Partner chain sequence: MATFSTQKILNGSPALIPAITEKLTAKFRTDGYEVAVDNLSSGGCDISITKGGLFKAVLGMKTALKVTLLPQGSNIHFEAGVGIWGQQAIPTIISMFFLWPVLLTQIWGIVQQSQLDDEALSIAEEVVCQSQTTTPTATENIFCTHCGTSNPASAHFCCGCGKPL
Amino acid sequence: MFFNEEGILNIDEMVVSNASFKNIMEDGVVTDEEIKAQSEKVVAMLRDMETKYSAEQLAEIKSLLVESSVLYAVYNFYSIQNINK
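For the sequence I just pasted, show me its structure by itself in the form predicted together with the partner chain.
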């Protein structure tokens, strides 16, 4: 589900075919409203999950989100660090 037949993460393909992404990128411009709406959508999904899933499942989701966010943050720090070298 997360990986293609070569074992590579295929999340970007899910992004490209995602309805929200298609709608936002349709005109080639991203507006304040679109960012706000997408942000609210993510928060609403997280709130919805809190009511639907068990504490154990939520802990796993939380762990994934945190670890991914750590990677994103440190990768950006690493990129800036290399530019400044």
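The form predicted together with the partner chain done, now the form predicted on its own:
All you get below is the one chain by itself.
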């Protein structure tokens, strides 16, 4: 579900199959309004989670979000780095 055949988390596949991503990328242009709307959606989801989960669970979620963001950032850097070789 979360991993590809090699056991690697495949964020790119999850992102491109996501309805929000598809909607934003439909016209091939990302606007300030779309960035703002997606940011507001994420903030609303996080605020909703604050009401549903314990402090310990929220700490785990925060850690997961940060580590996932690090993975996504370094993967993108890795991809760019390999293009420039």
